[in-house]
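Next up: a single chain in structure tokens, the form predicted alone.
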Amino acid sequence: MPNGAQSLIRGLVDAGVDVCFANPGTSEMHFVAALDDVPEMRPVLCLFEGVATGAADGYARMAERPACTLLHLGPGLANGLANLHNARRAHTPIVNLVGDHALGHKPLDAPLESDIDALAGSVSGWVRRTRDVGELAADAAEAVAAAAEGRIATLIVPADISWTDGGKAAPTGLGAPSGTIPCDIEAVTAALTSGEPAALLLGADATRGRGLEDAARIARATGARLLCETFPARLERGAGVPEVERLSYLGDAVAAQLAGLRHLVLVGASSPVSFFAYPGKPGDLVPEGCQVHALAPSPEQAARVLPMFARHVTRQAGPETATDAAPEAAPRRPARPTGALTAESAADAIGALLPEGAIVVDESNTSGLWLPGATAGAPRHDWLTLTGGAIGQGMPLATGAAVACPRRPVLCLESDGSAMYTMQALWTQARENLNVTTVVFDNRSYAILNLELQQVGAAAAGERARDLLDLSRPELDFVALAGGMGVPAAKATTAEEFTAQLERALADPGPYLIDCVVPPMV
């Protein structure tokens, strides 16, 4: 009979679960041994819990399916919880596994003894703690469920279920999806067919492939406007593809962005608001006389509900209402740059060389500006950002997304600054030999934050405050820094060095990283 970590990767293994992203400690030890009995599992070493939690978004996000994390204990969980923040906020289904003290050693209160459950629901959409050996499975495949509804999904196993002998296998049938989705279809579409001014602010899964083509045949057929959320956890996009137009970062330009609608559809995304509040600035950036609707009741039922609505909307508006809104993007590419590196003559550069099927992660922040316009008419390709705004998800999302993705480029934009939190994650590419390049904005400051020092009326601040968000005493060499984790690096200081680098980077199977010498942007 198997013991409960032989059943808990079974279990997981049968439901879908089939890589795990791993920082173990000495609860999770028996797992870690059943790992040889279930060959089909994947395990991908991390060196820092952030890395395997970003990891499993990256992979979930590509994949369409869950990956799941080991995790040791409430500090390993602790280590992980900016990356599991930024998932949540893309929906992202991820089933964490918490190894947590013997049941009979927790009222010891050890060193490493926490409050798990108070940790895990702090991002997670379902947690349980197993105390019987014989439900593990089944509470792996709950999880797995659960994880499948866009929630995180935590699971506490304490040591001793893990070795106990017992373990069995999972009923099946469980987490069908609901047939039915409720919907006020008949007041959105007398929204937008109301001849006002009208979007669709699409998120979740109706930024990619069906969700768009019905996004952009819902805007045909009444001329509304395409918007999607500022951070999207993926955005299908380039020549070929509906062009939507993102909102932006500052609430100044999102209420230039909105301003004159009368009606705003909600698909899978939320109202829009700032990200901070400023004074004398409103946080809500809904413009007054501007009338917000939910069409999809939940984010991960937006592509759901688009196809029905989609046929519905254009039956009832009639082929001669089609209008030219939502057209697709025209391939176009930027001219390889020269001379000066800025962050415009990268972002032109990445344009120019950005190849067929690539992953972009996103996480340039400041330096990113030009990066939209540079590689709109690049070929198709996917967009993940950062969803949460918690930094240091770049490379441990492009691992992820290189694992569920072997035969895709995968392409990370990094700020120097972000970098520095979940490096780490070069030694998890090198090692599993995964085809990412990286490139390091390098501006030697924190220039997101000289940006909020402006924005929240600070722009007065003293030397003292400037300097704290400074990265240039001493400077940061990437190229080192990414080597000692065994990945090539170069360091690109001209326009011309950059755009060779990146080409044969991106040409290259393994990983790369390019230390882009760029001016502040602030």
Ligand SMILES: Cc1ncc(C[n+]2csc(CCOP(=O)(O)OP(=O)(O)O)c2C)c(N)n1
Given for the second form:
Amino acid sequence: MPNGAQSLIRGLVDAGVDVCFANPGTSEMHFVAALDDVPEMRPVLCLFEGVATGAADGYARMAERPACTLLHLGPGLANGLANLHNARRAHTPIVNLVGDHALGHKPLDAPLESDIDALAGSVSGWVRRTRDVGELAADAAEAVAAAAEGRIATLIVPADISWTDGGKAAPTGLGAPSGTIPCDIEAVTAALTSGEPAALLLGADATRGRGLEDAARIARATGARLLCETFPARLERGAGVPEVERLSYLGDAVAAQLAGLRHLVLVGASSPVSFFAYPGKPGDLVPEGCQVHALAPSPEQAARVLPMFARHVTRQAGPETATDAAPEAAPRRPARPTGALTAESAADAIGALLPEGAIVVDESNTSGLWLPGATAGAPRHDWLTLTGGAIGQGMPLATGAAVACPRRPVLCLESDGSAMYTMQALWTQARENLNVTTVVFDNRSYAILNLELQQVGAAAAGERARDLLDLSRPELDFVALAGGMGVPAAKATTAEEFTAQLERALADPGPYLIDCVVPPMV
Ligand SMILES: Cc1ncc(C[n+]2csc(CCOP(=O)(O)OP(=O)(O)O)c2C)c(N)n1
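Switch from the form predicted alone to the form predicted together with this ligand and give that structure.
Expanding to the full complex; the earlier chain stays at the top.
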């Protein structure tokens, strides 16, 4: 009879989870040992838990099924929380396996004892601690089913449950999807066919594939505009794909984007609010006189309603006539840039070279201002963004996306400050020989925080305040940092150098990093 750890891994594999981004400790050693008994599970070692959780997010956004993470007790989970927060905001399915002390050891309050449930509860839609070895595989299957609803599921596994013999297979038939979702389709249809200015605000699964096609059909039938959240989990874009306008990060700009709208239909998205409170400015960004309609009770459920809704709306509204709504992007690329290397010329180089089928992970922050325009007509690609605003997501996300899609090129657009949070991801990229090209926009600044100083009305900040946002003292050597983790790298200081290095990196398999030295935008 298998022990708990063996039955747990078997249960996960049987439920369709066969990649584990791991950073284990003593309480997870039986799980580690059991990996040799269940060869279908692929373990991927990550040198920090924030890398493991971000990689699991990137993996599931691309593979469309969950990976699991293996985390060590409360502190290991805590180290992974920021990227679990981003994953929760992306509605990404993830199964966390968190080892715990043996049940009899917990009352002793050993040094690593902590409130795992509280930490897990802050990001998880499903939390369970298994107390009977015979139930471990079934709990794993339930965790996978819960995650498949677009949630984070955390299974806490006491060490003695892992090492005890008596593991049983999970009963079949667990986790059948729940039934029909009630939603007032007639009211939403009436709003869209009223002739008044309307827009669909897309989030979750509606920004790609079938969801995006259905949304575009609705737009063409009703004339509604297609908008999406500021930070979509995975936006499909490029030549031949319906164009979707992303809401701006800046509240004033969102006000201009939404001005005059009478109906805003949420399709897997939340109603727009500003990222922070600013003195004298509204937090709720829905304009006066605009009614907000939700297509489903929760963003996770919208994807299930959308096909039926699209059929209903197109039947009510007649043939698709509004071809100016949701037009497909025309193929176009910028010319290869020359001269000074700036955020703008770097964006032109990326737009000129982006390969068909690329997965772009965007944590470029202020240096990314020019990227959407420069890449809008590039060959079809996916764009993954910082859904929850917790920086340090880009490199892990790119790592997971490359594990999920080994035949697609991954381009990770990273800003220097954010890169320094979870750069250990490069080591995993080297170890797994992942095809990731990382561009670090090296502006030697927490540039956006200089803008935020002004936005919150603290613009008169002095030298000490500005120094706290400066990354030039000492200068970070990204070429050396990457090299130290086994990733070849080069520095670019002109547009020509950057273009040539990017072209070579995209053509060569395996990881590569370009230190792209640019002046700060702010
Ligand atoms: C986990 C986390 N810690 C801190 C912050 C606050 N923060 C927002 S932006 C930023 C600096 C960003 O600098 P960089 O990544 O270099 O991008 P730039 O603004 O220079 O374009 C910080 C520290 C955050 N968003 N998330």
